[in-house]
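Next comes just one chain, in structure tokens: the form predicted alone.
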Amino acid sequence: MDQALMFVNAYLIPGLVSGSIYALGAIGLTLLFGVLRFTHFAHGDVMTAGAYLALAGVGLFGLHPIMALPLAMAGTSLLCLGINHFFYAPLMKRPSLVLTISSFGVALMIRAAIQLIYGVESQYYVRGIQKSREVFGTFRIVDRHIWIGCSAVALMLALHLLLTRTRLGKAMRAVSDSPDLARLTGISTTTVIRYTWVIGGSLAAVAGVFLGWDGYVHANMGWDQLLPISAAAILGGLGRPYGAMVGGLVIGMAEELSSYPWLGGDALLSPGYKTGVAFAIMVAMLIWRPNGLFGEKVR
């Protein structure tokens, strides 16, 4: 009984809960790759701003870090629209790969403006030790992975209601499937792109507060969890966002269970390997079914 505590408390929980993140950040980085045919890697640092948002809520207001999440959406939001129509937009004509790199420089413009106004020293949403309840009587979760986990699960369910019973979800498909096609029915791409920056803008700063509830702030933390994400977005498939959904909670669940010991008293793997559990997954996914789980196949 008490392997099956440490098992659940320790190992299975933490991993829906990273799973849960991972998920919210590999469907915004999916959702631009799906719309705008790019892969951006600023993505990550877009969810270490929507965090420090939500510290200065925090930190000026008092405000709870759930409640924080309206203040840090609309900031990322509006981040998000910015660097498209100064970095991204000029060069929509020319090759992917062009806007790719360009995203390296906008990723690293946000990483030196947050340090420059906040530091480089971790800073926290809430101090001390958290208070946890039990869970039929047995299971003891804290109460931040209940926020995280119910919050993430009413995001996604909203996200699939967009995207199915909505005219603006329906551009966004009809745009991701064929732009040409879906110019000539009279849809405004450039509308859908603005509102697709604004969603993806949304969810990474979702992402990067909850990231930092369950551990710390630092100006590095959304950069380091790029691998992660994008290994979850490839998994499902780039531009799939129910895939980026399982994609999600599948390297994060792989990630914490390759700590347990599965063999004996030690460790499986070292914690320290996570990230290259994530990596791993990447590169078999990319090997053998390069659309991932729910794209098409190719040959």
Second form
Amino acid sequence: MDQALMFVNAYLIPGLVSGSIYALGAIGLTLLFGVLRFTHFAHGDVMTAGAYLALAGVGLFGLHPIMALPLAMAGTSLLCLGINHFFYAPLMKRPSLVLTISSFGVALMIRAAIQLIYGVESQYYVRGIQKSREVFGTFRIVDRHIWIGCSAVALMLALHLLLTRTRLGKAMRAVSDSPDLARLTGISTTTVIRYTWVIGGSLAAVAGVFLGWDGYVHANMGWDQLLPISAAAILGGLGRPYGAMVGGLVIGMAEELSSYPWLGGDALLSPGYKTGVAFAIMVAMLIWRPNGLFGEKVR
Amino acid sequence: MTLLSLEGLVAGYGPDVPILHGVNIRLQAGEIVSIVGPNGAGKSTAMKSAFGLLNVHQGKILIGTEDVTNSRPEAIVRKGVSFVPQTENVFASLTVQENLELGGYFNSRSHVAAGLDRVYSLFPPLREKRHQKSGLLSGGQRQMVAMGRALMPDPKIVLLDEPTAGLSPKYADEIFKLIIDINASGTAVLMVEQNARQALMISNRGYVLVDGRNRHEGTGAGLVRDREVAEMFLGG
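Let's see the other form, the form predicted together with its partner chain, since the form predicted alone is already up.
Below: every chain and molecule of the assembly, starting with the one above.
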């Protein structure tokens, strides 16, 4: 029984929490890839920007991290629209590699700007140890994990409804499917691209806030997430938002479960190798299933 | 009434090398018009230029009396002209109904509902398959989805680029019948076909292009009977 409790509290819940965070980041990455056909390497730093915007809300107005989410989402959306307008839009006609490399530059700029404003020390939304509550009279879970899990599920559901029920969502899928045909159909790709930035940026902001809430806020926090969220996006198949949701959860769980003492005694892998697990999964996918778990078509 | 005219069009894919060297094409209300000619004659290019997909170096494109030379496809489709490309003409990962709905992207909700009714009664097999991904359909049914998408805004003109390419003769016959139906419902059709004889048979008029220039024009039946046209590419 103790063993099962430890499994749930120390591996399953943290796995689900980081899986939700990866999923939110990976969805943005994959939506942007679908519509713009390049990998947005600044996406991790967009997450960081979201986390710091929420920190401003928490610090200035004493907001609860959840209440600071709208502020972070709105600010990050504006940031994304800005970088799209000034950096990516002028390069749209160039090979996608040019965009990818410029996104590295954007990543450095965002990170440097944050370090200039907030410094390089770690910061916290909430100080002190948070109490956990008992669920079903057996295992314990802290409030923020419930918030993170429920919000992630709600946002993914909202995204699902957007993609399948609204004109904008269908247009986004159409541009991702065939940009040329979308133009012939009268869909304004420029508008679709802007909305994709707003959605991808907002989800990244939420991921950043959750990441900061579950640990600390630091200028490198998002950059460090780039590997697992890319792995999640590739696992789900680039351009496929549902794949990214599953991919995020799989990567999050795999990272946590890799350090579970499956063979008794010690951890199977030292938790220090967590990032290595995501990297290994990504490399394996790129070798054997480059179109992702659910992919069939090479683009 | 002239719905669409290309006047002395010199155009190409880039700003320099023209593929069309002065093409004149006219489409009147209620007509089916075919552009035929040997490979590389610039048939598809001529039609694509009417949809704003090429660089026009000289000449004019008119929709009705409005000059739309150098307008973008997004603008042209809003003026009542729809284009069905030869390949990549459906959103493969979207369902049949979603493809059709996107055809009415810039129309009101009620217009879209009316459009769906119209398209489903023209292409009954699509109604049964409306929740299937269009990428999983057969070639002929895909062509129906592509044409249905183009018909959703209830355009005055449909441009069809090789609508029967790659289809079995049975499906090709079906597509030609559907083109007649579409035309009967009041939409003018301009098409490019390599299946020239069949296309000309159902066309009011036809244009023969060779090397990016007009070579012949006449009634559909007249061109089919023309000895020179026949020898050139109808296969005797």
